[in-house]
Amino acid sequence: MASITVNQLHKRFDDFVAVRNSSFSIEDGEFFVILGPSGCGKTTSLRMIAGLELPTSGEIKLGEDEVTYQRACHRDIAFMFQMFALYPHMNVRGNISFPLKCQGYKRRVVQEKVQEVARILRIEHLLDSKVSGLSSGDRQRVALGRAIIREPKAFLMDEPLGALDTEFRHLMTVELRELHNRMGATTVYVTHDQLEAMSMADRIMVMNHGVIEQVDSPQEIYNRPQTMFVAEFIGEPSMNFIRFKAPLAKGDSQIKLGSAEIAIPTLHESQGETEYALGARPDQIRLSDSSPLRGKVLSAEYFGSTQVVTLETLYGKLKARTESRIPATYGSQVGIEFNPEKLIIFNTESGNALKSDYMS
């Protein structure tokens, strides 16, 4: 296995810039997820790492070797697509063994490796089956088997679970992570699904319009988003934003919304009077009769021990995740309080979070 280093990677298609001067590194044995909406540049980045697209400029290193303009067949990587791309005229054994046969391995070695891979993926009973008769989940395992049998330096996966239904996707998410833990393989995984990313990744790289917004652990991505885009893209429901205009200075520890004074983590920088957004996750909002900041209950979604309450305020709609026992009747007026320790202030013009005691 090997680390992957990307430096100032840039890809232009005529007048369209798909990836803009991206730099990041992936550690040996890491499960690294590239996450973002359609058209953000995540698949283009993966294809350049694989050698299926050549960059306009920049550098790609696989371990200590520079492979920026090297052909894909010379990079010793395995690529998995969203569509399984299995050979329909071969059975499961033939599909899995195909890469080794192409490399001229002896028959005995091929048979041993096929059995080992089938055991890891729990498909030994399917080796002599035709792939056309398999379920989507089993076809995905066969595609995985064909990838891992080569023992490449890195696995690159482009939305490999996108064609599966919800139940199989959840199952394969768990199995992919377990497989990674057993093999310790360097894995780069592209998805637009935040649940897949949050449940599998060691680190996540969030992209938007060809630009890297943030690279961090799932916990840091959720708790400390560096931009408004990341804060809104990650989380279900996503982060609430309350926009306001006021002068803010280094050392400030509260803001004013109407008659309500809201405590915030002490700011470490000044940006003067401009438009800001107060960012609060739904689980950082409490309903309290004593607060001067008020909202009208529009709906309450029940989730067992918790509920998601939608509130209409003077600053727009907010969503709060509270205990189900707290009354939230449609049309009722309630007070709104925040957990001051985890609030984030964003500059709405740049979209960036201000540095504070929380966002240091």
Second form
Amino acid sequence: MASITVNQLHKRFDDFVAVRNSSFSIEDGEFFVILGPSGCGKTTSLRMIAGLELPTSGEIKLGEDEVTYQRACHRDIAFMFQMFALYPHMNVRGNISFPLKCQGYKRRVVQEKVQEVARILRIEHLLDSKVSGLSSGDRQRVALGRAIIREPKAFLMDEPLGALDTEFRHLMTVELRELHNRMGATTVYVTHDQLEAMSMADRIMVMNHGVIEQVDSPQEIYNRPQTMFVAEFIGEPSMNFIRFKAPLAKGDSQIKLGSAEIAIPTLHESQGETEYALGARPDQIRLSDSSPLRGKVLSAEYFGSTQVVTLETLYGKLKARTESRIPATYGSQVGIEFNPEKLIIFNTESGNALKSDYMS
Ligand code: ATP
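Given the form predicted on its own above, I would also like to look at the protein as it appears in the form predicted together with adenosine-5'-triphosphate.
Entire complex below, previous chain first.
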């Protein structure tokens, strides 16, 4: 297995920039997810790492080796797409063993390796079955088997679960992560599904319009989004933004919304008078009778022990996640308070979070 280092990678299709000066490194054995909306440059980034697309400029290293312009077949990387193509005329054993047979491995070695891969994937009982009769999950496992039998330096996966239904997708998400834990292989996984990314990744790279917005652990991405885009893209419901104009200064530890004074983590920088947004995850909002910041309850969605309450306020709609026992009757007026520790102030023009006691 190997680390992957990407330095100032740039990809232009005629006048259109699909990936803009990307730099990031993936550690040996890491499960690294590239996440972002459709068209943000995820697949193009992955294809350049695989050698299926040549960069306009920049550098890619696999371990210590520079591979930027090396052909895909010389990179010792396994690639898995959403539409996993299996050879229909071969059984499961034939499909899994195919890459090794092509490389001229001895029959006995191939048999042993197929058995080992089938054991890891728990499909030993299917080895002599035709692939045409398999469920989509088993077909996926066979495709995985064909990828891992080569023991490549890294696995690159482009929305491999995209074609599966939701329930099965979740099952395969857990399986893929367990498989990764057992094998310790460097994995780069592309998805537009934040829940998939959050549940599988060691680290997530969030992209938008060909640019890297943030690379961090799922916990940091959720708790300390560096930009409004990341804050909004991650989390369900996503972060609330309350826009306000104010002359904020270094050392400030509260803001005013009308007559309500809201405590915030002390700011470490000064960005003058402009439009800001107070960012609050739904679980940072409390309902309280006494607060002068008021909202009208529009709905309360029940999720067992918690509920998501949608409130109409002077600053737009807010979503609060509270315990279900807190009363939230449709049409009632409630006070709104915030847990100050995790509040984030964003400059709405740049979209960037301001440094504070909470945001480093
Ligand atoms: P999706 O999840 O929809 O595949 P993505 O984030 O993987 O999105 P890419 O496939 O990397 O996005 O594409 C990024 C941008 O580059 C898109 O606007 C796409 O239309 C453009 N693009 C990709 N390949 C080419 C190509 N061969 N020629 C021209 N434009 C391309």
